[in-house]
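Below sits a lone chain in structure tokens, taken as the form predicted alone.
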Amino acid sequence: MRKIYLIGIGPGNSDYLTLQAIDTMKKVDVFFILEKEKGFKEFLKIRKEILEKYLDRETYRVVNAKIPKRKKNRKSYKEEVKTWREQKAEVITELIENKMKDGEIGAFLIWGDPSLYDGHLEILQHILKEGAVNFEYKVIPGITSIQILAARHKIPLNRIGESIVITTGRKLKEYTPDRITNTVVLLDNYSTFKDFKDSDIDIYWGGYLGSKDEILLSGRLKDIIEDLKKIRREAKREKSWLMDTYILRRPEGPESNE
């Protein structure tokens, strides 16, 4: 029986791998690295650097595979993602079937944590449901950019009596300012924080968290928004991509301090 591991590797810094992740990597026969469109070469490089840092090169092999570009579906975002994942499932099925021997262990190195805004877990479940190829699988959790963000800004993720909302820039568009208390935002290609610039809200922002290019900014949103927009523009222009995470947080009132 073949076995697949989804290994969370954190936000890119090899120091953030857990001991469980490293121990699991040492068992793996073949690592599958999926290549996206241009602009993601750095993600591939970081994965290979992690392997070289922790493993003996002669104990494993690496198989690269191209995955299709996601095609926009203006009518349904869910259908767009569903179709794309099914296409990825076909690629992964072929890898497991043709690039692994029976009894071997394969792995995908997942940015952050496999359970948070990553589709590989659902893709593996889809493949098994379709019955195209048989395998066992296990998830190894990883440190997320959310944890790194809170650590860098030296803030707790929760304050007394508050819940935490974790969402995306696309979903944040549906929020009104009065719904923001303590909101973590990922995958915001739209700079949706701009919609709250006139509200009494603080922002704790981080780009390329955990990497040598890490950028941090915090303060009252309406006071620093122009600086933040400039930083994001310059970062995208320099690297052609930007992965950022931020927290929108309403300042504590008297009740929160009791």
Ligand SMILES: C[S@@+](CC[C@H](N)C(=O)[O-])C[C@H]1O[C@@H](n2cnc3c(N)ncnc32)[C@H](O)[C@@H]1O
Contents of the next structure:
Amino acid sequence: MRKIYLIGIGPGNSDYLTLQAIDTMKKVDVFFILEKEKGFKEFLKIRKEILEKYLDRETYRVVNAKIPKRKKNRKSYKEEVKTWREQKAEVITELIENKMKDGEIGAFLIWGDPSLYDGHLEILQHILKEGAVNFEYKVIPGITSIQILAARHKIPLNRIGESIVITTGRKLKEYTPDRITNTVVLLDNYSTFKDFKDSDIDIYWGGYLGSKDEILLSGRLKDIIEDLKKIRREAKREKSWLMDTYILRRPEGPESNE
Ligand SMILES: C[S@@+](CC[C@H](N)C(=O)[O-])C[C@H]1O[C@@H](n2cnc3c(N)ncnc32)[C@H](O)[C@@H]1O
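Please show me the structure of the same protein in the form predicted together with this ligand, now that we have looked at it in the form predicted alone.
Following is the full complex, with the preceding chain placed first.
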């Protein structure tokens, strides 16, 4: 039986691997690297760095594969992602079938943690359901971008007795200011924080967290919003891509009186 590991590698620094991730990597015969994201060269560099730092070169092989670009579906975002994942599933099926022998261990090095806004787990489950190829699989957790953000700003994600909400820029558009508690936002290409600039809300923002280009900014949103917009614009111009995460927090959360 083939075995696949989804190994969380943390978000952007080879120091963020857990001991479990390193021990698991040592057992792997073949690492699959999928070429897709913006800034791919830098993502590839970090993965290579991780392999070189923790493994002896002779012990593993690397197989690169291209995955199709996601095609926009203006009617349904869910359908857009579903179609894209199906296309990825075809590529991954082929890799497992043709690039691994029976009894071998393959792995995908997953940015951050495999359970946080990452499609690989569902893709593997989809492949097994389709029955195209059979394998066992296991998840090795990683440090998420959210943990790095909280650590850098030296804040807990929640205050006493409050909830933490994790969402995306797309979903944040539906929020009104009174719904903001400790609201962690990922995948925001649209600077959706702008919608909250007139309310008394604090923001803790981080770009390229964990990397040498890391940028941090925090304060009352209305006071720092122009700086933040400028920093984001310039970062995107300079590197052509930006990965950022932020926490929106009301000074007195709606739950704090409960
Ligand atoms: C597809 S999600 C993957 C999240 C990842 N699985 C994790 O555990 O952090 C990508 C989003 O995570 C956030 N992100 C990931 N790495 C980041 C980093 N190094 N700095 C800032 N945000 C990051 C950004 O919001 C980005 O749009």
